[in-house]
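The chain below stands alone and is given as structure tokens, in the form predicted on its own.
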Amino acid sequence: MHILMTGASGLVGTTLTAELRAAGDTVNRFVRPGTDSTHSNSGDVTWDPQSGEMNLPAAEGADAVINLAGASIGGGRWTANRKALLRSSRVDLTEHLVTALARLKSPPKIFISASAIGFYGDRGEESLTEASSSGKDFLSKITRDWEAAAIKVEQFGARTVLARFGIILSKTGGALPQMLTPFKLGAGGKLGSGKQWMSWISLDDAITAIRTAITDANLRGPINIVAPNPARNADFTRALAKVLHRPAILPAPAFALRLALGEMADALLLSSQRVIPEKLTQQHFKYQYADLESALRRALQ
């Protein structure tokens, strides 16, 4: 199979690349144009998300487009310009990229565009599976418009796959590597109540879920990609300590984390969000690391 994909260089794109090299699929990226030829392999085709200028002959013919760009939800302070920025990296690039695909004679198949739970917003005790509504605030409102700018590739009958990804628990990338610090410091704790649910999933499964979205054919739409066993924060904390064999006994109130992060404190840190992956159980999707302790053990070795 032929694939291209967005954001070849992040956490997720990174190991999906190696793994569908490795399993004889033929993988290229989209590169801006003027990108070093040092930097670039043959196939990869240019393109400028901004502009939305494509070399459409070396898109044409391609099995999957696989859509991972956007800039880090957590990668600093939400200030006008970053909630642009994180707005842009996501809904524009989305909206240019559609457009360019739309003007192949021989466009992709099948269209993996990521997502993420944000969409559901701070929902307290609430089980949401990929039928239940979004919320309200500022990630809900992106994450919302994301998808409706990825929907569109269905105009040229590509089956689209929305991947809603929870907390991906990786030492190398995503939210698990800024919770470490605290805790190898002796200063580790829950956030806040410690009520709040958090959804997460191994990096090893997020990309068998993405592989698995890749080829079979019943999945389409939103998937939520999370483990089936979502944890409060009071617990997921506590499975952190052991599996670093550290105390945990520092908890960060509330309003000490608003004072710090500011908007971002809540919609990442205090919201709760209890994800069930229906539709993955729904195709009986085999989770390697479905237990807590088990899936930080695996991404902390």
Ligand SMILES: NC(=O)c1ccc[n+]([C@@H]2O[C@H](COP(=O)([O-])OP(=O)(O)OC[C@H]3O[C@@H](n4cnc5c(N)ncnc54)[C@H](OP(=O)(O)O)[C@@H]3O)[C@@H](O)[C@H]2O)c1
The other form holds:
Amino acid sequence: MHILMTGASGLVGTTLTAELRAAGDTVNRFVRPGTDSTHSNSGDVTWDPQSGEMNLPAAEGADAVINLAGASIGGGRWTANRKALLRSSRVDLTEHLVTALARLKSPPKIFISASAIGFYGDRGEESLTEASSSGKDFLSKITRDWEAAAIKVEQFGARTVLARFGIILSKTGGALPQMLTPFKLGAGGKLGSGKQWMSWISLDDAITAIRTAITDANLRGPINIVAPNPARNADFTRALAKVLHRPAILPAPAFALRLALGEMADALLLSSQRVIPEKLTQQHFKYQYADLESALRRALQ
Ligand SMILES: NC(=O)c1ccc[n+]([C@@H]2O[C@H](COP(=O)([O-])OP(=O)(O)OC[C@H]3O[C@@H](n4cnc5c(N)ncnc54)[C@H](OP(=O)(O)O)[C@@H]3O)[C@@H](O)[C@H]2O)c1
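If the structure you just shared is the form predicted on its own, then what does the corresponding form predicted in complex with the named molecule look like?
Then the entire complex follows, led off by the chain already shown.
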């Protein structure tokens, strides 16, 4: 298969590219102006996601496009400028991408676009499937608009998958490296009440889920890419402490997290999302790491 990818230099993109290439697929990146082009290959597509300008001929004829781009959600305090960037690098970027793909003579038949379980907002004890409604906070709204921009690809007949990722466990990216710091200082502990649900997935299983979404024509629309066993924050914290052989005795009160991180604290650390991978389960998806402790061991290997 010939696959084009945005966000290819990120955590998911790097691993996915390596696996697809190892399996014999051709993967080309969308390369943004001013980004490192050291690893560029012939066939890569130069584009400016802010204006939507793209080297269209280079994008002709791909079988699938995988859209993983987006400025890091946890990469800095949510000032007004940062929030605008989080939104534009997802919603505007995806709108521009879809508009450009629609102009191709030979558009892709498959479009996989990243999304996030942030779609659901803070939902307490509720079990959330792909059919659940979206939340009302900042991340929910971005995610809803991001998905709405992506699904427009169906207008030219491409099968579209909205990959609602949970917390992807890896020591090289995502949220886990930031969670490790307090433990290394001997100051790890539950966050807030510790009762909030965290829906996680190993990087290996997230990559397999995307590869399944590329090839399995039964998968379309939103897919929860999470393990079948979400954990409460207190249990997640205990499992992490056990794997790290460190104590987990210093809880971080909600007010302190809010003071340190502002709005991000509620959205990323204190909100509760108990997400069920209903569609993957219906497709008999086989998890390599369905159990949290084994997933954490694998991530920290
Ligand atoms: N990791 C998780 O736990 C998790 C959870 C839920 C959802 N997601 C979503 O899944 C997608 C992939 O996740 P990831 O962990 O691989 O993300 P990542 O490591 O942060 O990589 C995202 C990529 O997006 C591109 N990018 C960064 N800033 C950008 C900007 N301002 N404008 C346009 N493009 C920009 C970069 O790729 P290029 O330089 O190659 O363009 C970057 O490598 C992201 O959209 C993320 O929000 C991830």
